[in-house]
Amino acid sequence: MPTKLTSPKVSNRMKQFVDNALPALPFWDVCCDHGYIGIAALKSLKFEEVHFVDQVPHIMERLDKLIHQSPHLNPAYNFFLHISSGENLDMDIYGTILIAGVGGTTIIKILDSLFERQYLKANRLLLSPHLDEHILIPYLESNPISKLYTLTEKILMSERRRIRPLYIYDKI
């Protein structure tokens, strides 16, 4: 018998991803695990196009069938998934990336073979490590995705009694 697929649910720490991204324009999530925060923006309906990110091939199988199962979301709605690491994507990005549930060694792995290759074209980055925060930080304030993003919040959230941060950056 087939897994039954239900929706799932948005913590209010998703929800702030989704609060956060820039409407009009694609939401790309980065290290999408599941791809809760991507279904949230989905169904959000304010976004140009979703773009599901993620290595693992089964969970994005899993992920294509919850979409295009689901009841509550339109599976001919603009959604793309890219089974590839962050770093090795080998596109533009524009609009609003969000790279999070990951380290911050992960991240910027994944911000500097965007940049270097040229296709970090994001209009803003939606940053939330789990750890290495303390060398995410100097990472953005020295390196030379500085001259382009300027950080412009900082959002502390609470989730499972532990503070986990949203950094907020703009393109300049």
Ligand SMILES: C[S@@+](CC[C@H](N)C(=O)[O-])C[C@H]1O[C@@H](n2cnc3c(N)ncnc32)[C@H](O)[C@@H]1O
Given for the second form:
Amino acid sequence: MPTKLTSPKVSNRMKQFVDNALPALPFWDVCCDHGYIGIAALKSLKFEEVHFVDQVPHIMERLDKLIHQSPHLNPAYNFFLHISSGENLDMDIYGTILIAGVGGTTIIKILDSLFERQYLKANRLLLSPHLDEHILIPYLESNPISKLYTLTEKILMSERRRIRPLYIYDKI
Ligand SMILES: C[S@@+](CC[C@H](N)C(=O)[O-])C[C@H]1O[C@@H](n2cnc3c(N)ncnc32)[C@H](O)[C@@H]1O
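Return the form predicted together with this ligand of this protein as a structure block, the form predicted on its own having already been given.
Now the complete complex, all chains and molecules, led by this one.
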């Protein structure tokens, strides 16, 4: 039976991620799930390439179909799907890395692993924890990563009557 695919609904929160990513460089949507943020990034034509990362294979299969069946997306756009946990990515990450919609402990796990294996070369980190913010921020202030990145801005976004933070860190 064919999979029913719904077209992406880009919320104001998702739009802010794309708006705050650095242009003309790669955009990494890590923990992408539905992929709507990365798709909005693709449609913006603002980035050199867009990478979608999620550890759940069926999520990525669905996203692959969604991208290929979307009438508004040119399959020639430069995008890559990675069925992987963020912490197991094994390539250099340049441009902007977005990690949103997961807990602070997951964000720490991903950043730590990329940093330790010297893959974390992003110019900008966009971090939007939905839990454990109180663990993430002290970690980013004290960890060796704090010598590479500085907090540029914290934005508060509302979505479905919830306030979500977006932390923007830039390479020093
Ligand atoms: C709530 S969704 C977030 C979707 C999107 N980032 C957003 O903010 O709307 C969380 C997604 O993170 C994925 N995920 C959780 N831990 C992960 C990890 N360590 N590496 C990659 N993906 C992960 C889950 O499979 C799930 O699809």
